[in-house]
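The chain below stands alone and is given as structure tokens, in the form predicted alone.
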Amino acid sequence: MENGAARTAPAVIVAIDGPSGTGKSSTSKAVAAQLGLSYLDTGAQYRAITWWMVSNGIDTDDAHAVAAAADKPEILSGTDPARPTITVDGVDVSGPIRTQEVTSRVSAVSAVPEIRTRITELQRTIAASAGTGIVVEGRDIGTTVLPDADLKIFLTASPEARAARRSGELKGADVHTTREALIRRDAADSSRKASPLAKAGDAVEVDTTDLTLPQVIECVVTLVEEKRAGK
């Protein structure tokens, strides 16, 4: 779609949720780029605040210590789907937040209510200021962050398919180990008291197990275009 057409189309807010390895990020970025929408990776924000905690010597297993520091770091997210950026206190952390150290601690930090309140407010502000609309991806967007989103999509896939994708992304990772880690992460994210990973009642579920990435993107683009045409 040409940029001019995208500008004249009604703004649409799209929430894409689901566990790791379902293709959320790749799908969300591609859909946003194709339809002229902004893009927000909310998981990167939780990783960014986790990175700050680790870098500043905060014990991430101490919920009180994490809560006390929740408002300290300044987190800025760039919403261009072609080049999404994230900085903490002015430092580009797009690389450091993907380390195993951060990955292993992000669930614990994300479960702290003060962290979720801080990041949720940030996400709502970004979504509200997106002029042409936005694709927001995460785990609790349709249920908690943007319950009034125009379109909610929940991506799923079998643990085996997700592990294969993740171990492909994490160079040299063992598929079995990755699968076990994903299952543990699912359990932690689904059982936490604050905004657990859950499918919204009005979300469209898309099982990506047997779909290629282009097929998933095409499916989601169609859903968004149908929703936008009806606005």
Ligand SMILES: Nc1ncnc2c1ncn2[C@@H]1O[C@H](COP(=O)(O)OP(=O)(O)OP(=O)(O)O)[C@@H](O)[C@H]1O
The other form holds:
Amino acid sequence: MENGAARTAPAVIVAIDGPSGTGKSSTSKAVAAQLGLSYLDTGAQYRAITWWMVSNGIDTDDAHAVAAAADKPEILSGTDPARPTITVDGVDVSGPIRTQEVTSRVSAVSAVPEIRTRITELQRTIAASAGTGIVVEGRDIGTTVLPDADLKIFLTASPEARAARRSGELKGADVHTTREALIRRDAADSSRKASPLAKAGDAVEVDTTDLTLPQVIECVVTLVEEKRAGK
Ligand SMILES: Nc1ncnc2c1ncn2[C@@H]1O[C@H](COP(=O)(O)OP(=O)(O)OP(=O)(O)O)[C@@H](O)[C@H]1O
Ligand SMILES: Nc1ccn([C@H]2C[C@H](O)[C@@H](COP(=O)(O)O)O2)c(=O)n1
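What would the structure be for the form predicted together with this ligand, rather than the form predicted alone?
All chains and molecules follow, beginning with the one already shown.
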């Protein structure tokens, strides 16, 4: 090191997008932990605001009612990949945001432009304050939230592989029903007007269908390291 000065790596911003069940959360958390980066699950933020709407009796199919309440809940995300947290008005909602009710309503809530503006602002503030860098995962991170990210990855996998993974998680869930639900949610997320699920033009696509989770993690870690080394 020149003059004995310690050289610190510049903060690295990694955007990981893709449809449901492609492995975004598992991969992003592991990559962030391995590389000493922060981690942000943006789907959890959309789920949290959806949970608040449902808990407060707001009709999630009424876009005007959802828009009018968009600024009301305080949403806080903890970005330690070993222990990510999500609270709404101080309440830990990490369990309640994973219910079937929230899952079935989150696409409608997240399609409302006022909701996206609010949550996007939160995401950019969190990314800007991540010291060593951050892995941010979602649907529109590379296209809209952080278009200047250092590295953009778009994960894919066949609907069959994704359904099998999800029904393994939801023990006993029927694979066919799970597959149909995934496809429905992807279609809603891809077809909305406001920052739909999409691959950024400069994203690296990784098809995870025939890869194990450790293989996907290794692939993304290598891509980040190459980017940091300026390759
Ligand atoms: N390459 C893989 N091979 C096998 N299982 C995997 C792989 N990647 C992820 N999984 C498993 O698939 C399930 C879904 O993964 P994960 O939650 O990371 O996906 P996701 O893209 O974040 O989904 P969502 O967008 O719905 O939150 C988890 O049980 C995870 O352990
Ligand atoms: N950047 C994002 C992240 C998520 N969403 C919406 C669409 C998803 O169906 C929902 C839940 O995400 P998940 O927990 O399954 O990753 O949130 C979005 O619109 N934009």
